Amino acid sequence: MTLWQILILASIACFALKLTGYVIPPALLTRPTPARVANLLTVALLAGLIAVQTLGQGQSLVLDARVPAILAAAGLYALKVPFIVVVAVAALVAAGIRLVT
């Protein structure tokens, strides 16, 4: 599978999902359970991605400069600092730690 094929297949899947909502009868999914599962899926996937992105190194787990960076990011989000600033600070924290170690 090439990178282009991955991007095209994923794009088709995402568009098909959006279109599905305009094609199927609304009564089918407006019940609370499917909506709740869809919301929690978003939460679980993002949380899983954070864990892997922070601790994963190929197929091993490591504690490195990314851990203090993500903790700093969490603190800043709690203080309602804008997204773009937090992302930049996280990059700087990790880069700074790597520079001195």
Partner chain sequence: MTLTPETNGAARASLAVGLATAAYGISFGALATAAGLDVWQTCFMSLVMFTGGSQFALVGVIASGGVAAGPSAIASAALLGSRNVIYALRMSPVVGSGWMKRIAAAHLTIDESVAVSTAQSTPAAQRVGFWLTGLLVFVGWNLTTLVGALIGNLIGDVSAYGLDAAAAAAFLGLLWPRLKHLQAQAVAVVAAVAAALLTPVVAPGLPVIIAAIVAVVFGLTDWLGTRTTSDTEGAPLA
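The structure presented is a predicted model; accordingly, all values stated were derived computationally and were not measured. Residue numbers count along the first chain shown, from 1. Take the two forms, find the largest set of C-alpha atoms that superpose within 1.5 Å, and that set is the rigid core. Compared with the form predicted alone:
In the core-superposed comparison between these two forms, residue 77 has its Cα shifted by less than 2 Å. With the core held fixed, residue 38 shows a CA shift of 2 Å or greater between these two forms.
Could you output the structure for the form predicted alone, given that the previous block was the form predicted together with the partner chain?
Shown next is a single chain and nothing more.
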């Protein structure tokens, strides 16, 4: 398969997925179960992205200064601290650990 064929197939797949969103009746999406699944799926995908970006480097698992920074950020976020403070403290934790090691 050439690059152009892959690009055309990917474009068709994206268009079909977009078209599916218009074909699904709105009553189906307002039911409690699909709405709950959509909400939980968003959270799960974001958590997976954070885990991969924090713990992964290439094909290996890396435990460095990012792990305590994420834990500090999660703790502050659970305490309902403003987001900018959470980001600043996480950055300071990571910088402090990198300075020491």
